[in-house]
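Encoded as structure tokens, the following chain is the form predicted alone, with no partner shown.
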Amino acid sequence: MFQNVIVRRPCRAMVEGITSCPELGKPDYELALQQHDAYIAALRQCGVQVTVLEADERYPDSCFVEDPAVITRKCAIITNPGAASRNGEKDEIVGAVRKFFPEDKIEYITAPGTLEGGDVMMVGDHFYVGRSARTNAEGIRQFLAILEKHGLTGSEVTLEKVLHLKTGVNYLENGKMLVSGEFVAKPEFARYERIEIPEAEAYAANCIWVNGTVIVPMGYPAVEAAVRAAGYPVLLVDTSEYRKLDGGLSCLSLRF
């Protein structure tokens, strides 16, 4: 179960956020606000205290929290984010980290590792890493050993398309996982129950669980229905402007 999560405002600048899809558009910064308010008020009706982080006009992506820092139940991961201009997010994530965890329980990814959070998957005590073009095999070789020095697990997954791990493959708990595109037949996750996304709702793989519910993106019925049918509460949250950024529901979160 989840106690807190942190999230970051977005900013204006978010406009100017990194994006592989242009075509989409640039996001509406008023409708941004108004659906990360959603956001928030979803997280708390699952009943999780929300750390709301001041906006920061340095880095356009900032309201992506998950990306800069990994969060387990023995310690917290300040990564080295891969995408320069986003590499500063580091730094300003450590002040709200340290409101929970003492320095001896914070770790961090050194150059020239790089590691992003989004590729990051926490299944129990283990921890699935992609290794993409955000997270290097260094960032990848210092995260494995810091996991095992706290006493936790974890491996590598090669990614072949996907910006991040989590864009492709969510874990709902109870060893069901939600996966889209190439992950659906990663020998990885045959252990699992999983719950295959049709493609033209691929964006939608990227559902978070918390204490038992499942937030989705609105819009999305398939993957809404299959979520349902596997038996989970849902919550329906717009994330239309930030997916423009290439941005789903986890990425606006730290959840512990």
Contents of the next structure:
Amino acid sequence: MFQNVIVRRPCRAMVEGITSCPELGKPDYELALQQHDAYIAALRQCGVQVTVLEADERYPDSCFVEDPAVITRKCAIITNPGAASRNGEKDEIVGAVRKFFPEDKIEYITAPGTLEGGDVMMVGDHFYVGRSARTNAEGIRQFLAILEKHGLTGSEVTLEKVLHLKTGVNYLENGKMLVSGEFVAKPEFARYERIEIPEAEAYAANCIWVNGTVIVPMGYPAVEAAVRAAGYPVLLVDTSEYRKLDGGLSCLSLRF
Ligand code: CIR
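Okay, that is the form predicted alone; can I get the form predicted in complex with ligand CIR now?
Below, the chain from earlier opens the complete complex, with every other chain and molecule after it.
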């Protein structure tokens, strides 16, 4: 169960955020704020305490708080984001993390290691880490050593196409996971019950389990139906403006 969630309000500069799909257009800031409100409301409905951090205009992508930190049951890990324009976000998230963890339970990924939280998927006390354009071998080495120090385990997953590991695979607890594209056939996930996402709805592989409920992006009927069929109550949240920046539901929060 999760007790806490940290989010950061999107900033006006989000329209200059990193994107691999400029053809979708720039995000509408006012609409993004409304969607953020709805996201927070959905999280609260799942019974978590939501800490809302102020917008930070220096970092266009700073609403995607999942990337500068990874929070586990035992410790918090401040990452070293591989995207240059996002690297400084780590120095801003640490203040929020300190409200929940004493200094001896806060670890740091350091250069030349890079790692972003979007590449980390928690399955109980095991953490899958994607090696991506943002997360390098040294970052993974440090991350696995930190996990071991705290009695947790981890393993590397190689990515071919997606931005982050959780762009294409998300664990829904109870042995079930949503998988799309390159993750459908990955041997490391063969032992889970995999709910396969059709290619046309691949974006919606990024759903989040919060205390028994699954929050699903609005507008992906096949994914919504599959999650309901797997037995989960569903809450829908529109993330259209975040999609324009390659961001999804998981990227917008730290859940612990
Ligand atoms: C970026 O490229 O860093 C942002 N525009 C999107 C980050 C999405 N975060 C995530 O998948 N965890």
